[in-house]
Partner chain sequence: MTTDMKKHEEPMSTATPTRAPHSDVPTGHRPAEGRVGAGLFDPGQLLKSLPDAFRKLDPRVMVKSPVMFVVLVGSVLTTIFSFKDPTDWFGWAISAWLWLTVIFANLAEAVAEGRGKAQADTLRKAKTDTVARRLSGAAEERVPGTELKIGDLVVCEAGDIIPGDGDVVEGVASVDESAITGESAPVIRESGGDRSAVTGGTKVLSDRIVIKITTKPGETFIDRMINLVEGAARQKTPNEIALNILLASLTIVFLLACATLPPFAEYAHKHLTMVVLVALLVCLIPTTIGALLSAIGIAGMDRLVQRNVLAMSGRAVEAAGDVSTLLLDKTGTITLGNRQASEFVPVRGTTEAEVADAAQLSSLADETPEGRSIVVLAKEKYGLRERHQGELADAEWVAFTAQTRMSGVDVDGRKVRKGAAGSVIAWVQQQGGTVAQDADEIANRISEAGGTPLLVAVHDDQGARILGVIHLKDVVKEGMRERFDELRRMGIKTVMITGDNPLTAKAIAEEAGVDDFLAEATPEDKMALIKREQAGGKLVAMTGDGTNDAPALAQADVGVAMNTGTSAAKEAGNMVDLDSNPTKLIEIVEIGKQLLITRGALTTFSIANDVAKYFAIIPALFAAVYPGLDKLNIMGLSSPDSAILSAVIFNALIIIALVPLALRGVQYRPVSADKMLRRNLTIYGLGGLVAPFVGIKIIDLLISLIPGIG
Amino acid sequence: MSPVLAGVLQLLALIAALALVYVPLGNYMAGVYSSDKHWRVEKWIYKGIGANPDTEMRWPAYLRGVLAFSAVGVLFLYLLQRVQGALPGSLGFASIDPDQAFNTAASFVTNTNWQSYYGEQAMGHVVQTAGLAVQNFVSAAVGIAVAVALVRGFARARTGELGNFWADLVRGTVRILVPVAAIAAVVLVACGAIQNFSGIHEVGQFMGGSQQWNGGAVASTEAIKEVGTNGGGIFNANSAHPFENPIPFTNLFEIFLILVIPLSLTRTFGVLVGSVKQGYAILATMATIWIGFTALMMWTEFSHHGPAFEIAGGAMEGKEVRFGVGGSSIFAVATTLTSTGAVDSFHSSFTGLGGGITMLGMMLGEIAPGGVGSGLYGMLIMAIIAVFIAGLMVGRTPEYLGKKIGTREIKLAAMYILVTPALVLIFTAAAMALPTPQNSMTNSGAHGFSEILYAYTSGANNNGSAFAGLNADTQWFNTTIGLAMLLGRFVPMVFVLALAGSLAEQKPVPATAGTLRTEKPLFTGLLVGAILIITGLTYFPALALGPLAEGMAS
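Answer block, the chain by itself, in the form predicted alone:
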């Protein structure tokens, strides 16, 4: 079987698996967030944190819950790393330096999982499980909660109430993320991923000598790393490491885990707003971009010219032989079109255009399908922008899901889409203008610029993957990327929740003959075009200096 055909068959199998679970998982999640009953374990949690889950919150109170919970998470994780040397199960590793501890705390609380350290050489078992793994669950649950709050803004009328953050947080964790991750962990263990708390031991090498390895709760971490679109692995090689991703089946299974909740949330959206067709329209938009990007990535990685590429069957540099070009291309697109950041190959070694595709996927706002929760609310913001553009074309007040898109709503949507590009471009410009950050670049020219651009794009978009040629473990990058992650995660949430509150207060507008049919393919095409044009206009000059220049020169 040719490598190209194998890649296509993997993609078709993945699409079939996602289609199989789309309706039942989407309906289940809709039931989770619309139920008025609480499980016993949830009641214990509410009692422990002193929260009343039945109290409705307006958007400022909901936002305060998000920010307060996340701030406590950053502080706890920072302190846990700073005292690691005194903790049991530290494997002899020292406490983490202040700048790196800040960066890592910001990274995992914001669902970014950017890692400027060597995982198996820096973090002990307690920090990995009680710190990083816990944040993998709750940071993902925060993203879903904010998305559900926005959906309620569309579904409700004449009230500013968006639900209860604490109830949404706990339900997302207990009823969705924990069960799905537990099943996934069992599958990964059955396929060869390790799960233990062993210490450091010597392992003989095939060519002689030895190497030190330590174990860890790898399968369970890997499961929530993908299910929660987190991305931070125990080992520095991430999902390219055989302990995390042993065989081609687990590679495809992990891609499935990355995509399954973000895609199924479109069904949840459709059910909660009372029109599954609206969910299918958002799904079609996400799927069009995802499949298009995957096809483009396969084309550029399979068809790269040169004798070495032709003998290897494609651009195999930086890719695992057991996954090949096809599996690596599908994984790279999935992980950068979501907020995952896990890697089974090294994006810095992709072709110039291939590396540009991974960057552009993040620059879209990671909305196709995006991270758990963040992808859905990001896509709904773009839908509002598309409706507004259509209203300008026909001279009609824009409406979406029975809500008028007025001055306040479009200002909030515009501020949302401007935050991340501003962070990326400002921090990239500062890093390129100063001599100290440039000392971390192992490559010069267009590829060196791409390393910097990729780092801040990954941080501000809460992705977490990186171009391997950049040494980001410096005070400058630990601090600035940490700030980019915090601002890129929580400032947009302010605008999302404010928008949700504004929509929930409105009186529904009845549909008329002039109402734009947002469940039709025409709107899907408009939405795809708006996403690509807005992103292209914003980032094209920077992309032209980096990956496009490199791709045209090769």
Contents of the next structure:
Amino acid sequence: MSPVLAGVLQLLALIAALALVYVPLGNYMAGVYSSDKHWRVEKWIYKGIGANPDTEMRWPAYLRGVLAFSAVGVLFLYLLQRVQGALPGSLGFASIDPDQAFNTAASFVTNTNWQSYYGEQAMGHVVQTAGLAVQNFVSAAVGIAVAVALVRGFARARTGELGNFWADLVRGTVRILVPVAAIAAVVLVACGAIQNFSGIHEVGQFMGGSQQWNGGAVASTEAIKEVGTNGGGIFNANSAHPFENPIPFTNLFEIFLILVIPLSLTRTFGVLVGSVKQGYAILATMATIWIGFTALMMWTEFSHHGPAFEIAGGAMEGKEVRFGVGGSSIFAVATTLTSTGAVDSFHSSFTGLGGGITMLGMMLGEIAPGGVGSGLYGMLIMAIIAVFIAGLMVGRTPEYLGKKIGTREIKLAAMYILVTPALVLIFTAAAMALPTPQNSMTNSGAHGFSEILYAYTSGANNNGSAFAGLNADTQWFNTTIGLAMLLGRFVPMVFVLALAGSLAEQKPVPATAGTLRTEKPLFTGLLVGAILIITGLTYFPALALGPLAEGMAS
Amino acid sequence: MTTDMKKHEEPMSTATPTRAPHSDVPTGHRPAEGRVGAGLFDPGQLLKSLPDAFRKLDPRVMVKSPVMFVVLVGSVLTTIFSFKDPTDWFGWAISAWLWLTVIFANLAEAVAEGRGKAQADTLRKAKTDTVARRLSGAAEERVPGTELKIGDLVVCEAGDIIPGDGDVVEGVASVDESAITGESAPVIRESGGDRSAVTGGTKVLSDRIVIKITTKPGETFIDRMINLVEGAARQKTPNEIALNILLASLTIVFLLACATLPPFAEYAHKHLTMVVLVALLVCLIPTTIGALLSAIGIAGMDRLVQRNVLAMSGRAVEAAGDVSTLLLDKTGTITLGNRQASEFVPVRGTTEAEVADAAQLSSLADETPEGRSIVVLAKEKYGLRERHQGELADAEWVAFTAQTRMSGVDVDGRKVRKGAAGSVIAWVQQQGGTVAQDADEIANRISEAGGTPLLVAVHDDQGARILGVIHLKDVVKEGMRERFDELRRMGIKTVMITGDNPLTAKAIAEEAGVDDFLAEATPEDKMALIKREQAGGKLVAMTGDGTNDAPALAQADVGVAMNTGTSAAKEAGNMVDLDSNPTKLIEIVEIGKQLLITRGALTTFSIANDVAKYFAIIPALFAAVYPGLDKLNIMGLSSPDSAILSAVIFNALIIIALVPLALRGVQYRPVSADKMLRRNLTIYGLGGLVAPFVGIKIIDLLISLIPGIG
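Compare with the form predicted alone: the form predicted in complex with the partner chain:
Time for the whole complex; same chain goes first.
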């Protein structure tokens, strides 16, 4: 079988698997967020944190919940790393420096999982399991909760109430993320991923010399790392490491895990707003971009010319032989179009254009399908913008899902789309204008610029993948990327929740023949166009000086 | 676009208000093309508005449009930098075109406003200082019109200009309202009833009336009208504000993209000049829609004014586009004002021709429209020549009166009568005849079908008897069914309002093709209906004229008051139709939609334009340092300078090119939202992607011909 065919077949198998679970998982999640029963374990948790899960919250209260919970998470994670040296089960690793501890705390609480440390050389079992892994669950649950709050804003009328943050947080964790991750972990263990708490082993190498291997709760971390679109692995090599991702099947399975919740959430959305067709339209938009990007990536990685590439069957540098160009391309696109940032290959080693595709994926705001929850709300914001611009062309003031998009709504949506470009561009410009940050580059020229552009794009969009090559463990990068992650996560959430509150207060406008049909393919096409033009073009000059300059050179 | 424009081109004149001729008022169905969208545009107006365009360069004015304000600041910056390097032709050329971009934007707004100004001048002439004859007790004193207070009583006689808005409390007069409506035929204004309102500035032609002033001087109808058409009272509408916010945020995004570019470029060993950065910024921010946005709004209001509709708020015009329920009065809107004879039904033992003959004969003395229609039907359907009263020498005519409700003739010993069932039956019985049983049945059948039965009776040598029944029915205006079908396709529900009984109402509703009807409607019923629709999230539009319509007019999202109506009604509605033509409600909705479509179309066009500009400018900036980027120069532009300049020139010229479209509004056809979106997306979305590629290439070709450049 040719590598190209193998890649295409993998993609098709992936699509089939995702299609299979779409309806059941989507419906199940809709049930989770609309049920009025509490599980026993949930009741214990509510008692433990002193929350009443049955009170309805208006948007400011919901937002306070999100921010307070996340602030506590950052603080706890920071302190845990700072005292690591004194904790048992830390494999003898020292405490983490303040700037890196801040960066890592911000990173895991924001669902980014940017890692400026080498996992196997810095973080012991306690921090990995009690700190980072916990955030892998709850930061994902926070994202879904905010998305569900926005969906409730559309679904509800004449109320400002958006549900209960604590109930949404706990249910998302207990009923969705834990069970799905548990099943996934078992599958991964069965396929050869490791799961233990053993120490560091010295292993002799074939060619002489020796290597250090650590154990860890790898399979379980790997499972939630993908399911929660987190991306922070135990090992620095991330999903390229055989302990995390041993065989081609686990590779495909991990891609499946990355995409399954964000895609199925469109079904949840459809069910909750009372029209699964609206969910399909959003799904179609996400799928169009995702499949389009994947096809482009395969094309650029396979068609690269030069003797080395032709012998290898494509651009194999930085890719694992067991995954090949196809598996690596699919993974790279999935991880950057979601907020995952796990990698099974080195994006820096992709062709110039291939590297550009990973960056553009993040720059679109990670909405196709995006991070768990954050992808859905990001896409719904873009839908609001598209409706606002093009919806006028049917001769009515814009409305989406029966809600008017008026001054207040567009103000919040407009501020939402301002945040990440501002963070990415301003921080990148600062790094390029100052003398020292450029010392972190491994490469010169356009590729060196890409390293820095990628870092801030990844941070502000809460992706977490790195272009490799950049030495990000400096005070400058730890601090600025840390800030980009925090601001890029929580400022948009403020606007999303305020928007949800505003929508929930409206009375619905009934659909007539004069209403813009947002469930039709025409709208999907329009939405794809709006995303590419409005978000994508913002970064065009920057991309031209990085990946485009490099990719077009040959 | 060009040919379409020509068709509607009419010379503008400052002497007469630019409004559609009155024959233009639709009485039925007209072809879709040109029903709305027939705004006027005269290229000469561009030149005339040039001074205003320069006046608008005031930064305090410009700042209201964030997009154009950025262009203004950019123009100033590039000009300053050009002075620093005065030998650089490129800097001067970019500066010049940036200034032109700003001027073109101001010009668009000035032209839109100019059309209203001409009209305001005409109105001002009508608002000459008047002397009012104020009554205090029985005495009369002469005071300036500006000193009148609400509640004052003033007298107006033939030849007087009415000094202020008010209601007639005494007397009847014919009034010339041409100053406001443009209609030269005088109208009757009388105390009591729904025709009591008079407007300041109009002229009494006959008789004497006493008017109670209802408006403060300076806030009269004519004052408001002047403010309105001049745009002085113009406030941004909600959707316009929202769009401005989005445009501002896109501007900020592109500002960031350009402001952060220098350090990226320095790293690549490329120094970007301020001129180039500003050029890039201006090309990327949505200048096309930013420049035309306010002109679109003004022109939308103006299109209403051209149809003699005054919208008291821009919000109402937008709401008109959103209307999903139309309440239409039956009489005058759906049906012709009067019922007409449609058939003659004989009772047993007589023939249809006999009935027709008797009906015609007995209706000759009936001058009411119903009576005339009987004569016409007999002539058209039975070939009965219309006889004139003079032909029958010794006939004795019985004219129709409201008291007898019967008309007829006594001739050659034969007495013929026709009229309301009760009156005719009483007459037959009084003449000693008997009433045929089936006459009653026929009359009932006609009633049930929504018609009005008139009986025809004769008293001759065979005695007095009923001959048959005339079926009078409401005649639905031609083309209304198609109009309602169109509205349905647009997602608008029509509800017919009538005082008729439910049976009659149902029959007419079915014939006209409205979606629903409200029979035996009282003002309270109307109000309840509006509230019910609104509770379901629908926007309701209605027309009204009477004082008892006022609450419903105020409640409706779009309430169009007839100018003939009471001041209470005019006060309550948010639009006034100077022609008092209730059918116009449909057009108002269409104009509202057209306004929104124009706004959306130009926004889409503007944003889609960016793609091509990137392909022009990015390779021009960076191909020198990264030669691979020259592959992006898919237009094959001749030189970097020419590429950037071409993009800037295209950006400026497209504004002027789209001014006619902004003022006229995009072509509007009543079709479903799906079709409309597909059509507009193709034209303005795809067109917006492709047009600049072509335009920039052509401009580049022209520039490359200039010696010394390129």
